[in-house]
Amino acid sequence: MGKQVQISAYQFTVLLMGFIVGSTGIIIPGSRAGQDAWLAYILGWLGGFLLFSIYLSLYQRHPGKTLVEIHQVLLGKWLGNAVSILYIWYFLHLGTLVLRNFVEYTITISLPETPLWFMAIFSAVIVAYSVKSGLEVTSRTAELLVPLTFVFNLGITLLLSPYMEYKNLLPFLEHGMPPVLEASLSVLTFPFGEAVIFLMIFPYVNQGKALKKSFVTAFLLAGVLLLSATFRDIMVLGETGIERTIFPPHLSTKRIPFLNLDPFIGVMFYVTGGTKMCICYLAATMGIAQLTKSKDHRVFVYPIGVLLVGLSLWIYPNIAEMLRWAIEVWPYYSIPFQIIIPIVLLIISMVQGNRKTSKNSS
């Protein structure tokens, strides 16, 4: 996909919002902190602002270049390509996890008789069509649908307000700060740190100067939505409910009488989860195309799609293992990709910039 492909700052904002909400529409980030999950979420959210500022600073020092190209500039051809391969795997792995989240939710809640493999293939085919159509088509689709998910979530929160009990937020810090800090790391890496993937998208925004404003807007809107959902589910279900339930937001909606919102929740999750899958899928194919000097990322869409489906079916034996990985393993697995490598790249870029400045001045 050439750099002539362009999206607007608003489309970028909507893509980032849909990406952040993603799978968190069915899973409470930081749920291991119990009734203090809201505090863990706020800490992770603030950390997410800092991380994304690092990503944005790195891009602003190398405008017009994707993460793969930044690796080559800062690390050299061979080491840069090796690190890029690791990131392509990370993007593919993340897309696999999101696909499995959606499939598990669908067959658990809505279509229990449907085979796992069928839902995985069906979902991947739809996402592959969007990816093959390109970033512009994906952005336009998100521009139309993602705002509706925010309205829907706000409506659910308002309908559940009579069933919220503030006592479920107490006792505050019953087990001290350690569980909260541990849970905040989980929130930081899922979903906020995952936005490192947008280093592959930045060059395609036609208003580069508006990136900072778009980032702040997306982080604020998506963050407030998820924070309100966290408060809602804790106050409706209590500590026991969010810790023992596979999909707490789904159980919360069951408190609304005379309304079966399961189909709507599935559709809304498909919009945000589908947006996140599209971004991961696009980033992987674009990265491979840039490494192989291919001018068209579309030739890699179907091979990557087959790999995506195969990994999603193989990666977990069951839904319990999926949740264990997301909560216990993913935060530490993500640290090199989300925190360590971007910070190292930024430091190298600053050192190289200072050397050039010194040479020019001398």
Partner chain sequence: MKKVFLLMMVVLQIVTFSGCWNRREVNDLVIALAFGIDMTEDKDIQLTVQAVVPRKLGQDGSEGNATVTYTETGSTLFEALRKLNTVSSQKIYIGHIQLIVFGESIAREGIQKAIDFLERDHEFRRQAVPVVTKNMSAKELLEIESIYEALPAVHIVNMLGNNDAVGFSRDMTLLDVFEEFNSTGNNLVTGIVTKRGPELPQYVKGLRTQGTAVFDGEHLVGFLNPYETRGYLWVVGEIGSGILVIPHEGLPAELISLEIIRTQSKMDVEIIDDQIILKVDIKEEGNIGGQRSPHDKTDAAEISYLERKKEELITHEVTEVFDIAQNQLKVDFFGFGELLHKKHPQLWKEIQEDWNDIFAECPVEIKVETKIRGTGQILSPSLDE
The other form holds:
Amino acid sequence: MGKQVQISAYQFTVLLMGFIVGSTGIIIPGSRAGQDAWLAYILGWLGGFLLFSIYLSLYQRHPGKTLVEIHQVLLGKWLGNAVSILYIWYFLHLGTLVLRNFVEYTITISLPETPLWFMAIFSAVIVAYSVKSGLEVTSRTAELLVPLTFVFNLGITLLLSPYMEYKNLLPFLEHGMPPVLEASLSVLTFPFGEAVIFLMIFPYVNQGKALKKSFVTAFLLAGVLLLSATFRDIMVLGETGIERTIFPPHLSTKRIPFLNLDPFIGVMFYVTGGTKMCICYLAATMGIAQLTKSKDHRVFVYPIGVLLVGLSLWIYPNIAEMLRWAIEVWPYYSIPFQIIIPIVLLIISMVQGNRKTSKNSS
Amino acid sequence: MKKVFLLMMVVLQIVTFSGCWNRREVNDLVIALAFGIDMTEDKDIQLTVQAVVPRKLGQDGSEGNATVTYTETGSTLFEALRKLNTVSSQKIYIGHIQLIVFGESIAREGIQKAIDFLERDHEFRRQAVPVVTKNMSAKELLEIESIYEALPAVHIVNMLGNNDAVGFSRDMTLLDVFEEFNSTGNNLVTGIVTKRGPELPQYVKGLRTQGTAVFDGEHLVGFLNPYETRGYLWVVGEIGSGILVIPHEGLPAELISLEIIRTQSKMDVEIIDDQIILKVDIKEEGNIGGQRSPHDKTDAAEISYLERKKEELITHEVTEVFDIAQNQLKVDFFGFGELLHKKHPQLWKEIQEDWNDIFAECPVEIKVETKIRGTGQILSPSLDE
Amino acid sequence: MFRKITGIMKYLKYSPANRHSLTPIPKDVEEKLGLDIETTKKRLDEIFHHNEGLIIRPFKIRTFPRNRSFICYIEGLVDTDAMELNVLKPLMNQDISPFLGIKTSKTITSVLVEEMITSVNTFLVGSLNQVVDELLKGGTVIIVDESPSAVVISATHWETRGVTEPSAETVIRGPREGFNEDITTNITLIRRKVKSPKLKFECITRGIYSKTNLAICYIDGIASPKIVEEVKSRIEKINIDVVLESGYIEEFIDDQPFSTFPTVGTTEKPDVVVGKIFEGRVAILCDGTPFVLTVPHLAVEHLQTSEDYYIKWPFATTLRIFRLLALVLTATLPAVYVGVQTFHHEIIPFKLFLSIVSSREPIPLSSLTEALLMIVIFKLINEAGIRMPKAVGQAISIVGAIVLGQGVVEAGIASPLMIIIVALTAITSFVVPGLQNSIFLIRILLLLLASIVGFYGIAFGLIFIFVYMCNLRSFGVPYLSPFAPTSVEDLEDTLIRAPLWTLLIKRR
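Right, and the form predicted together with the partner chain of this protein, after the form predicted on its own?
Up next: the whole complex, starting with the chain shown before.
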């Protein structure tokens, strides 16, 4: 397969960080747990480590193979391809969600009269251009821009520190564990479990051995960033503030006097969300390319792009529906893709591996 | 290759036809400075907007203020605002609102009607200063002119802000209103504006911004006078500075003024034998600012006397405000309920409904510690005997 | 219409590899030197018909009185004093025939070269084509009757500009010499700074008619052989009639012919060139121009100047940060202005907002039109100022500053703030002179985008430009390196200029 495109371990780290922060930066993961969102977040985060280890060990059993190829090896041609198609749909869907999220954000926050389709096309064109330029260019751009968003986020947290009240973290576990666990499932599936998409990216990293290190770094950095953002928003806004607003981080920056960061937050969101979109988009096009055995994924960029924009406009009638879906349906919808199938694959791979080794020894 | 051409056409279309949407030139806007919200007798909402007249801004010696007020009524706030566009020459822009005035009428009726729009709109400035009028309507307030400032609303905002030096009003933004309004177990307290005399003054200098308004839920239930306000600020720990006036030992007519430099206060609730006890712990530091008598008050014994007196005064102010809260208004506007919620969530769930009644019965423990640090640049007054 | 566009698109797809074979190279027919001197003379006259410069002077060599001969050169190219002293004088005065053995007319020319002519650079050529070439290059040719070869004495002499300070790249600290139009002088200037045999110059002649000398200059062992080979092969493919300036070469060896960013660097200063070749770059000198090309050329080079290395490093670092700031400002300032004016009013502090409102109150134009108008006016003034004679230049600046600047404000066409913005944009654009033209395009792009969706437009535009720049390569090196792809050890000479000792240790 055409895996001449190579990205460095550092680029991979940055991509993964951008992906995790992605669209999570403008909402609070696990906000349903109210003031215990941080706990839900931490649980989801730890679960994320576990899940990603599963993905990584699955890849390491089949080095140099993308998810589509792993499916073909483990599940056979027909079943494998069917599962691959499901995954490609999943990636596409994820990209659509992020796109819609971004558009919805800009429109709610600062441009209410601009039509959805315009912002969707506008932002998708740049993503498409980046995808068309390939993984290498995408990761270079990410390398350039994603660190900026981290600095920006850190700056916001520092500026907001006078407005934080640790009392807002109380009462601890007011409604007991169940809502926290439920929220932690949604944190696990969004954003951490979504990293299953990197099974499509792994083979392009030129230092395969450094994968583990980069993944841990990325999870730590991005995770700490999101954790600090979660704490920040809970402490600034309090329980009601978090539960009532659509985009809590945006509201908490309104606390900073004489400074209006509205558009900048949107832009920062576009950088990380755009990285996420790029990866979903890339994974989908590369997946199709690998399924159809064509050498170049670029052919599929425009059709998929049109699909992406169209879907993003059509998929929800309004923002309330979008939020309901993201909170109530997405976690369960994601479970097979993020948890069940990878584990099944890993088990099959282990069984097959054992059989092979036993055959070899006998 | 036709694709590229098509793309170019689309881009061209976008560039040429997108002149509308959210695009607004600064000079196509009427910049609103202040919103005044009243309730008419027909239970409609009357919106008064004070807006900038840019033409009058830059010129020297132009007569009067660079503002104009527009008033319109509507069944909702948003409707009234949109209707205002038909009165004003351009679209009204609310991203730089400085002041938001709740007329006494709407405050008594319930501010929920007004707040929701403010919270929902993407543009409305969250750092605007909220205020409630007393004995006047918001419309009347916004029509008063300023001598010093070109923009009366800015003058009023500054007046409110300057209360920081005396502790007679609350320094807050609209965001605080949202937060306090939405929190469980706390009630809103905002600054007020009232007229100095019985007549409606012509200029802003004829207004008084001391005191606060107390809400129960969305309804205005009462006002606190400046000293009661200070008592409230002692409890919630928002006092910036202020002057405490204490009578001279032995000569009650001779007064000593003490400046508040640093304060720290802590609210707490404690449950002892099923009895909820409200606790306030105040620490204060200050300087001697001036005295009316020629007697030296700077030796150690005298200072400890002053500290004691100051402690008494603060305790008195706090007791007063608790008296109002528990006996007169029966509203917990300090936020003890919120504290209880945080510390004892289970108990809170049971008593949440009738917390205000329970609050009225709770015993209060007030602990005040004061200190005097400095005496200014002189040790003893002139004509020291 | 469509066909036209597809034609253009086809041209867009041109890669550097197939961009050169536009006109076929005419092959010279080898023309032997005739044995008869009269035919040769006639032929030369024919070739140089209507070309008054050719001087042919017949004379007799004293040693070989029987063979007629003539000396010919092109007027103005030749050092005539040296010719008289070193060539004609010995040939016409000395008779060395007693010392010679057999004299055939075939060996006459070699005898002349070996024993009689005292000039240093003397050699033999065998064909008429070469004779013509040498004449055009400024050689002096002696043609002897019945000899199959001609003697070329290369002692050129023509007027060149002195080594002066270049006007575009002035420095406060650092060498003030600049290249001139003579490639030999330029090579000398570089050689004087590097006294090592590792410094290589490889000469190539390009241009069918101009026969311009090019020299590829690099340090053996530092420059990557791959890049050197690539440069050579790209230059060898160039096939045009005339090379007047290194810009011709630049356009032919560029990686992305349609790129709006310069991927080939130019400089007029020998110290800059030496600095660059010691960083592993390849320099291309071109006869007839003081501008030397350096490749690969990366974006970061616009933040660096030669002076950075001559002043203390903390100051150099500060300067670089300011240069980056200037770059950002000059690209985005008008767009930010328009974005703020039309979309994001609330991000301006209230008091500033009021003053903007009052200053913009009487202006009938939209802020986009206002900004575009002022940018265009400025660009025109700038362009006029460059082309004007220096004496008139002053008038231009007065017209620009007073008549347009003040007049536009007083007439209520642009707000004073807009004038400040445009002035700042202009000033900052001179901080990074190499990118001026690219930045101008970016500025306009961002301006238009900002007028559609405000800051989101600016962000989209910037991200698009970043992706575009990440796509670019200069001789295989990513244009934005060492930022993207990041290589930490190379970052020490980018935004920060690390102390020289750390830089130089590594370079060794």
